[in-house]
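Shown next as structure tokens: one chain only, the form predicted alone.
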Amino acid sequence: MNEEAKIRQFAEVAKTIFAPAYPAVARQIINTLGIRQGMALEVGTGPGLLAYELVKQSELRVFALDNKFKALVLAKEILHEKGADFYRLYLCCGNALNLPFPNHTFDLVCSRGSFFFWQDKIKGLKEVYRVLRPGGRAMIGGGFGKKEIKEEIRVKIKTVYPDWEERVAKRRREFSQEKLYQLALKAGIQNPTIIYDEVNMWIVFTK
């Protein structure tokens, strides 16, 4: 399967099987960080559905970034169908390791899922910290919002990705609570909080 086919397959899974997770994760991010207005950045937006929910559930202006232009073209189609508010949702192409924004730009930065694929996670975290405004907050990692949602996805997703459970288990072995904490410290982040349970794997911090 070529890259474009993989992008389209993931977008379809996001619109269907993963659909219940995005509203719940957006709510979790907003409530955990306590930021509902200002400028936000989502790194690794894919089909843009988490960014869409962040806009719906807050007054934030959200920049949705992905390093694959084809993913952003597809995201624009999906979001247009959903009637997205493009006055507050901006799609942009860029790399997590070299974010195309000035220092101190965002009140909130989040990334769900893509962090585990960043080639240099420490550099990526440093970039997130760089673009945060003083007092800004970030939530980087992954999660499903609720245990019931994860279970619903687990049952359905095997029809598309038969090895999904093995992938999730491997990720949890590679990224323990302590490993996430140490990555944050190595990135120069002081007093990071790690949210880690059967549903969540998040690094949370304030600049």
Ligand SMILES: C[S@@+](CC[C@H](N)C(=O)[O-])C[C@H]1O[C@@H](n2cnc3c(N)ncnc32)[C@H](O)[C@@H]1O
Contents of the next structure:
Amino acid sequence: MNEEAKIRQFAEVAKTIFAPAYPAVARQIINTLGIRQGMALEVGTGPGLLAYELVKQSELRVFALDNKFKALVLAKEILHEKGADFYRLYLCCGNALNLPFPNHTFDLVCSRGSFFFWQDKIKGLKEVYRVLRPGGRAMIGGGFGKKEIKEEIRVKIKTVYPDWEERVAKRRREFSQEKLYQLALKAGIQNPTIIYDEVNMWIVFTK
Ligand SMILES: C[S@@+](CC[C@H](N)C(=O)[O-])C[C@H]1O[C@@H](n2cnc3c(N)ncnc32)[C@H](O)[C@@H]1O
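What would the structure be for the form predicted in complex with the named molecule, given that what you showed me was the form predicted alone?
Full assembly next; the chain just shown is listed first.
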């Protein structure tokens, strides 16, 4: 399968099987960070559905960034169909390892399901820290919002990605709670909190 086909396949999965996770994860991010207005950045937006929910559930202006231009073209189509508020949702192309924003720009930075693919995770975390405003907060990692949602996804996704469960288990072995904590410390982040249970793998921090 070529890259474009993979992007289309993931977008389809996101729109259908992953769909219930996005409102729940957006709510979790907003409530955990306690930030409902100002400037937000979502890194690795893919089909843009988390950014869409963040805009819907808050007064935030959300920059939704991905390094795959084709994913963003598709995201634009999907979000247009959903009637997204493009006055508060901006799609942008860029790399997590070299974010195209000045220092101290965002009140909130989040990233779901993308961090694990960043080639240099420490550099990516440093970049997130750099673009946060003093007092700004970030939540980087992955999750499904609720146990029931993850279970629903686990059952349905087998038809599309038969090895999904195995990949999730491998990721959890590779990125233990301690490993996430150490990565954050190595990025120079002070007092990171790790939210880690069967549905969550998040690094949370404040600048
Ligand atoms: C599994 S998808 C998750 C998409 C979305 N966050 C979601 O939860 O539906 C991972 C996304 O991260 C993007 N990504 C991976 N590495 C990246 C990087 N270094 N910079 C920006 N985006 C990246 C990929 O292009 C892909 O769209």
